[in-house]
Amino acid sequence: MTDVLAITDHRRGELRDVSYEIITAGRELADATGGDLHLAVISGTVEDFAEKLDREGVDVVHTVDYGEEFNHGVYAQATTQLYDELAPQYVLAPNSVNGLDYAPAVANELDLPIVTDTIALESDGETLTATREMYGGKVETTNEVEGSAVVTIRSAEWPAAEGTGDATIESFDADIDEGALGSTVSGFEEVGGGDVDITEADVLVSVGRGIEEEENLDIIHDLADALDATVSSSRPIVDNGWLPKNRQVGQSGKVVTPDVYIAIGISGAVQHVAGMKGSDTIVAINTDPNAPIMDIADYAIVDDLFDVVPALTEQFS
């Protein structure tokens, strides 16, 4: 029996969606190895977080009550000490800004191999097979790792764990060497157009190069207002300077998982699809019935967006 340790992610007092997805990924590995799934939540309101993380499949939640926001040194030291205490076969971390900050340091400290940005994981108890994407999602590769490993998982690739569990919640007294932290957290500030967080939106109205001109964005905003939705976009819109970077969905933007994703004038290149394929319901509006976005759409409208969008706005106003 070999255990799995999964590290959760939070920001500004809120657990990130990947924290629930990593439970699913961790449970699958724990079942494969016949071990337990240990979850760790580091810093912040750890007791409150632990109660929310007590989902089906979690055996133990370890809380590390040190600091409020993410700090590289705290996460690296706490994770390393948890590994020494629990001796798990695998350490899972989110493939997020935070996860990619401390996971390599943990792997280096423990002298373990690391596999990043995984989209699928399998184990026979001895060999880990990790699936990754390359060339903008056009090619999938598998990496086999013997023994223990540190692994980061891409968000929106595993479903979020649901239900209420019966996990044991244990406080872990990490021995944090403050002299080795190297930095302190004095506050949190959004950088560059932080007016909205599209990853938190329930409904996204997303626009692509089919909108043709910046002035035409008005009809997109009208539809979003009618639906009480948030406007997002594909990369060309951001590259043109028509919307800020924080509105971009895709491999070089943000990964989103809204209840409804309306893709307007978006062809569906693999880089964009990588950022929104986890949406519950996808609606595509495009004049090209063979556009790649149509292959993943739950509802496809083959028509001119300049006719369809105003009609939808009128319908929902």
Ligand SMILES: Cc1cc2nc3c(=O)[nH]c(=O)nc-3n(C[C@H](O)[C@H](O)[C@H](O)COP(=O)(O)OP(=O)(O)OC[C@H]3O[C@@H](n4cnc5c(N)ncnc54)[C@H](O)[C@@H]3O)c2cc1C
Second form
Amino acid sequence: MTDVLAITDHRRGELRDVSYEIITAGRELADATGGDLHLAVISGTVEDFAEKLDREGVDVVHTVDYGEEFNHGVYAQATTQLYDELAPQYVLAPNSVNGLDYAPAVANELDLPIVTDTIALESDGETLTATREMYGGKVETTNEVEGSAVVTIRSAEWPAAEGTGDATIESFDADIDEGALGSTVSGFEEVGGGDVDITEADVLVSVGRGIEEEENLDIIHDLADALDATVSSSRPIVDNGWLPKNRQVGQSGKVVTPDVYIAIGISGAVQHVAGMKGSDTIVAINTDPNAPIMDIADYAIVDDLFDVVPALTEQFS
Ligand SMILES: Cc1cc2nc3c(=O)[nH]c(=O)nc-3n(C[C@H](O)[C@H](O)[C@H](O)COP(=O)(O)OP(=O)(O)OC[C@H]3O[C@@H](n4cnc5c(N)ncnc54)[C@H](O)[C@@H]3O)c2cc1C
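Structure of the form predicted together with this ligand, please, following the form predicted alone?
Below: every chain and molecule of the assembly, starting with the one above.
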């Protein structure tokens, strides 16, 4: 039997989508040998979170009621103590900013191997086979790990768990050593771009180098307004300082999974595609019919964006 302990992620009172995806990943692993899936939700409104996380496939949700927001030391200590208590074979954490903060510390503390940024997982109960991408998604590697391990999972690689479960919700009384915490969260300050979170958008109007000049971005914002959508971009737009970093989609930006992703003047480099290939419907607007974005687009408009975008805006206004 292979028990799995999966740690969920939340920020400013909201569970992150990866918290539901990690249920699917954890269930797959636990199913391989008929084990249990233990979820943990640490800090924040844990009772409320636990009810939301009680979806199909979850056996137990452990709540650690300590503090409001993410804190490295709290997560590292609570996860380590949960491991000691439950003795799972695998500890799963999101490959998020938070997950990458505490998961290595947990692996170090427990003297376990760690595999980060995985996109597929299999286990026969003894050997974990974890798939990772390298070179911006050009190469996939499989990594075999014997015995117990800490694993971080990439967001949007597993479908979110659905349905209502019948998990047991248990409060876990973690013995947090406050003297060892080292930091406290005193508040939040959003980096430029305000409170826009492109990972939560249903429709993204995404702009690339084809837009040529900063002042041309007006037509992109107009289309986004007409569609009630959010503006995102490829990296050159951010590198030029035309949009803030929190709008960047891709390997070194954000991973997004909107219902509709409209790629305007974006070639579809592997580093960009890594961040948006999980979108439900991809529309490409590009003058080049051979641009790589065409390989993953559901709909393509092969034409000049300076003609197409205003025409679409007019259509949807
Ligand atoms: C380590 C590393 C990490 C990276 N991380 C990221 C990342 O997170 N996100 C990211 O996006 N990139 C990232 N990159 C950069 C990536 O390799 C590409 O350089 C970048 O995605 C290209 O952006 P683009 O598609 O906007 O520009 P281009 O590749 O220059 O494409 C512009 C496109 O616009 C089209 N076009 C031009 N004019 C028009 C017009 N008038 N009408 C319609 N179409 C037009 C062209 O045909 C072309 O396809 C990374 C690179 C590295 C090395």
